[in-house]
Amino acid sequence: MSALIQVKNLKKSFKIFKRNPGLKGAVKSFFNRQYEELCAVKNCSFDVDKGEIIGILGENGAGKTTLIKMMVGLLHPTSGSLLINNYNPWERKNQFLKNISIVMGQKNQLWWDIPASESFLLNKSIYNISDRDYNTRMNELVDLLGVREKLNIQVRRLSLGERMKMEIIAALLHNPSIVFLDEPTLGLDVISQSKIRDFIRKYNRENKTTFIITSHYIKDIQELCERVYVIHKGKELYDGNFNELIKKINPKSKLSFEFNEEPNQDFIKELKNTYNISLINNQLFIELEDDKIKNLLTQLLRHSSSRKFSIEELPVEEAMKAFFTNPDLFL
């Protein structure tokens, strides 16, 4: 069985104008246009299976925007080839438009100036949807995000969470079997973020449809995505498992104990010279693998009745940011 999505050596360049600058340089330009090419993907390869939720990361400029919208058929690529469901996305196709929506954190498809109700209604009629599957999908989408009282209210009179609730329904009255989530917690306060990834979880579980995420916000990733798709100016870095990548490049944990009295200094002394420890006010701190974290703890545990103790993760988003920084080092 082919998957669903099959991305192949896709490539997509720009042409860009190079002008120098001042007058000197515009009259130059003038007669004597010079132009570059600006390589924004290449050679990316990936497959996505029904009811996956991939998430796509990058720093910005790396790729992933132009990635998305070869994938919608916004973008034709330079090179490569790309069958989504079977369709080539650039030929734009009624039966893959229908099958397929894009969320833009960034951009708007609700008319700002009208209830969101009202936008509904037109993509009611534009996708050709049945007043019963129109208002089946409806009141459990409106449900699901808890939106029903703001249904009539203008866009333009909404909070941003309100709004992207709003555009989320709008993206899911046809029932596309692939959504495109291109930052879509953008902006907003922790509460609405939280809110936004337990339905995207629900709808993925209840309707096995697929998703392809962007973030800035690596708690979207973390928390949607098993897997990942890593591209670093325009190019693959990494395609599998999340945590595997974040293991690999911070393979660390912290771990806290403290001591119900101060401890003996002999055993401290022990263990300064295996371990790289800090202690203060009885309590110490240290970061090790998880495998040399247990066998300290165990140590730990034998000279002392404390049971306070903890073991943290390492923050992700400062892993990720040592792997963009340096990916040579971890891959």
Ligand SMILES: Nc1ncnc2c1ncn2[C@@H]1O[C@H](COP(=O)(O)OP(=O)(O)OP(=O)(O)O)[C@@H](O)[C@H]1O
Given for the second form:
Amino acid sequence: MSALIQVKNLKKSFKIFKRNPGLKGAVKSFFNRQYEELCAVKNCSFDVDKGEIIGILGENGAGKTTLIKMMVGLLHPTSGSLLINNYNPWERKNQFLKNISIVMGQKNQLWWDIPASESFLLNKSIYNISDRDYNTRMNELVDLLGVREKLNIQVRRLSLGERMKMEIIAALLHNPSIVFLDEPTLGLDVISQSKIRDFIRKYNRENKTTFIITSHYIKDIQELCERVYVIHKGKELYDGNFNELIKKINPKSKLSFEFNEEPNQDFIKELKNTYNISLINNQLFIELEDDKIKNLLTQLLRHSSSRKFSIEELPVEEAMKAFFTNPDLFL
Ligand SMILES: Nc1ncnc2c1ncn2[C@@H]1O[C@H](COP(=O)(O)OP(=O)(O)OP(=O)(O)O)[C@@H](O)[C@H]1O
Ligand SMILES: [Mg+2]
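Having displayed the form predicted on its own, please output the structure of the form predicted together with the named molecule.
Once more the chain from above appears, this time first in line as the rest of the complex follows.
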């Protein structure tokens, strides 16, 4: 069976007007228009299966939103091919539009001056949703996201988090099989972020809906996306398991061990020969590869009666920063 989403050698370039600096330059540019080409997405290829949650990662300006806009048919690709649920998004056929949805954290899609409940009714009629389906879905979504008492308040009076939840409900009422979420938790507090994540996870599990997500909050990606597609300056860098990528970038963990008494100096010397350690007030810190932890810990426990230790993975944000600074080092 072919994949639900098939992206092949997709490319998008924008023609941008080149403006010369200063007033003189502006006048000159006005009479002699010069353009340059900006290639926002370069030869991206990937498939997504039904029920997957895939995270699209990349720095600001990497091309994530451009990629999503092509997948929903808002932008025409410069070259390459794209099949979403067997439709060419650019044709914007009704059957295609009924099967997808897009939520953008930085764009308001609900009507500002009317309550969300009325925008929902509008969607009901646009998507031709039956009364029965509408009532069941709307009530379920409203309760899952906990916004029942906000339904009849003008959207512009809602908080950012409440509005985002309403946006998500509006996007799911017609039961699309693919949902694109472009920074759905942008600007939300940690509790709202985590509520939205829990909701997406549960919804995906129960409905087998496919989610394509972008987010700069690494926690969203860690908790939701087993698989990530990483782009850098429009180019594909990585397609695969997120944890494996992090381990590849940063294979080390941090072990801290607290001695009960001042440790034997010879033993510390011996450790220094093999590991990169630091000892502060009887507390030992070592960064080392996961497969060496067991060995070292056995050694430490043999030398000390202390049982106070912890093993922490190094921060994922740091790993991603290192990756984007010099991707060639890790691939
Ligand atoms: N309509 C447009 N015309 C000209 N250039 C554009 C247009 N849309 C996007 N770009 C450029 O394409 C590049 C990719 O933009 P895009 O919005 O896809 O990045 P992004 O990965 O979504 O970034 P962010 O994380 O900041 O949202 C940027 O350099 C941007 O300036
Ligand atoms: Mg974007």
